[in-house]
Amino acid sequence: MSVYLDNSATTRVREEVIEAMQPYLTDKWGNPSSIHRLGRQARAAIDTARQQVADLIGAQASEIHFTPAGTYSNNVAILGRARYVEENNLGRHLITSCIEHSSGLGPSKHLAARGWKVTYLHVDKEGFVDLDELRDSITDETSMISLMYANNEVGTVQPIYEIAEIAQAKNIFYHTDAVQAAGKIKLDVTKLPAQTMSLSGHKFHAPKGIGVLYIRKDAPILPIIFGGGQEKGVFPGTENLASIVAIGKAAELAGQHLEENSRKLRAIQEIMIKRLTKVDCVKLTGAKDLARRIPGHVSVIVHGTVGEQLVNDADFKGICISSVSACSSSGVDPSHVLSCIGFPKEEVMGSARITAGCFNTEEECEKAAEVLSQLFAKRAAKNTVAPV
């Protein structure tokens, strides 16, 4: 058996995407800033990709900025807004949550060290922020709200439209990390009043090393990286041409197959949850209502185990899953997300995440669910976790 169920960490690049980008590594390799034939050819390819990504989220092409990764997108959105705030003597108060991705928490902590007031919203037992707490946290000094669209560890999809409307009503800049949502949930910035939104190509079948920052027209944000004028000066540097072509094609395909893929992932998700939660030692984490969870995302705690052991056990059987977040180099550390939700450390250590993608089949996932349930039960019975 060989089944890849770690699609929240990264996804396999589609064959169509590889075919689309290949010429820009071999024959059409010009610098997009050059005015000769190869340069014009490269610029036209970037313009096409910009429109393809814009179509995926309902944006204008001019609002799409290509970045090296989702981490860069989050940093520039938060710190670029902070630079505007500081240069215009606005209130230095940021509202975020305790379960943001590290690329959102990192800039927030940096701002706190620079004297900003940062409010970290609490979440309930399923990972949802409290909208009343959000409203109560807003002051005259609040100049930015940064709350993610969907959580990478527990799959919870926040009440994103309500959050954005609260920010809009108070004329507060709102940024959302939508890295985990793209390609699985319909994104529409014509209806969602966010000023900035982050995407990452390798989460929807483009290569690693290419991301997107949507910046609404005239959004009050300033660059934090300096150099050439590429990407309107927000992300200067010679463009990653082949990868930009790739993310454009991946975005086009994601939009074309969005509804079909979502239905398929929901079906797999139901299979996984039903089978795994029959095991006494397994507890589902995140949203229980699947309509409020990323399609294909299942996260659990296996009592009496350590996540790294679960990953290794599954890998031995040919099944790729993860524990905590693969974006962290310290995967054995307790999850800040599960800790914020309220799980004790001994339970947090036994986290596992199983995430399906478009290349998975229901049949293989049924078999994988059976194997995983047996492995989880066996490991829980075998282990004795020392008191913390």
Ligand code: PLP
Contents of the next structure:
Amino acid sequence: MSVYLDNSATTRVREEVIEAMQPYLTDKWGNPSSIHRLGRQARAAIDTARQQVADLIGAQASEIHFTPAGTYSNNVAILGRARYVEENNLGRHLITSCIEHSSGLGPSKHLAARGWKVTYLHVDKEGFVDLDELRDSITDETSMISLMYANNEVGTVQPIYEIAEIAQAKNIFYHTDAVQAAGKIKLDVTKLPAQTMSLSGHKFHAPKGIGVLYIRKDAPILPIIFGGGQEKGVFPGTENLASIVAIGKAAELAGQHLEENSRKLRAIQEIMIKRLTKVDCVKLTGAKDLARRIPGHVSVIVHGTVGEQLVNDADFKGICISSVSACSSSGVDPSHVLSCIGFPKEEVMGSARITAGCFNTEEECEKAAEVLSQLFAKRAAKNTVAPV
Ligand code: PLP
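Okay, that is the form predicted alone; can I get the form predicted together with ligand PLP now?
Next comes the full complex, this chain leading.
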């Protein structure tokens, strides 16, 4: 058996994407800033990719900026907004949540260290932020809200439209990390009043190392990286041509297959949750209502285990899954998301994430869920045997 069920970590690059990007590594390798034919050819390819990504999220092509990864997009958005705030002497209060990805938490912590007031919203048992707490946290000094679209660890999709409307009503800059949502959930910036949004190519079948930052036209944000004028100065540096072509093609395909893909992933998700939660020691984490979860995303806690053991057990049977609690040189690093949700430390240790993608079949996922159920039960039983 060989089944890849770690699509929230990264996805396989689509054949069509490889075909599209390849000529830009071999024959069409010009610098897009050159004015000769090779350069013009490269520039035209970037323009096409920009439009393809824009179409995926309902944006204008001029609002799409390519970056080296989702991590950079989050940093450029949060710190770029902060630079604008500081230069214009606006209030230095940021509202974010305790379950953001490290690439959102990192810049927020950096701002706190620079004297910003940072409010970390709590989340409930399923990982949802509390909209009343958000409303109550806003003060005259609040100049930025940064709340993710969908959580990578527990799959919970935030009430994103309500969040954006609360921000808009108070004229507060709103950034969202939509890295886990792209390609699985319809993104539409014509309806969602966010100023900035991050995407990452490798989560929707483009290669690793290419991201996008959507910046709404005239959004009040300044660059934090300086160099040439590429990507309108937002992310200067000679463009990663082949990867930009790749993310454009991947975005086009993601848009074309969105409905069918989400439908299939919902069905797989339902099957896997049903099977896995039949086991006594297994508890689903994140949103219970599948309409409020990333399609294909299943996350569980297996009582009395350590996530890394579960991943190794599954790997031994040819199934790739992940865990957020991993053994490190300093012991076991527990997930900040599960801790923030309120799970006790011993439960946080035994987390497993099983995430399907468009290349998975229902049949193989059903079989994999069966194997995982047995492995989880066995591991939990083994670990609870008292030492002699
Ligand atoms: N944001 C979220 C929610 C993610 O899951 C990830 C990657 O796992 C990132 C940001 C970072 O994206 P990248 O790997 O492109 O830096």
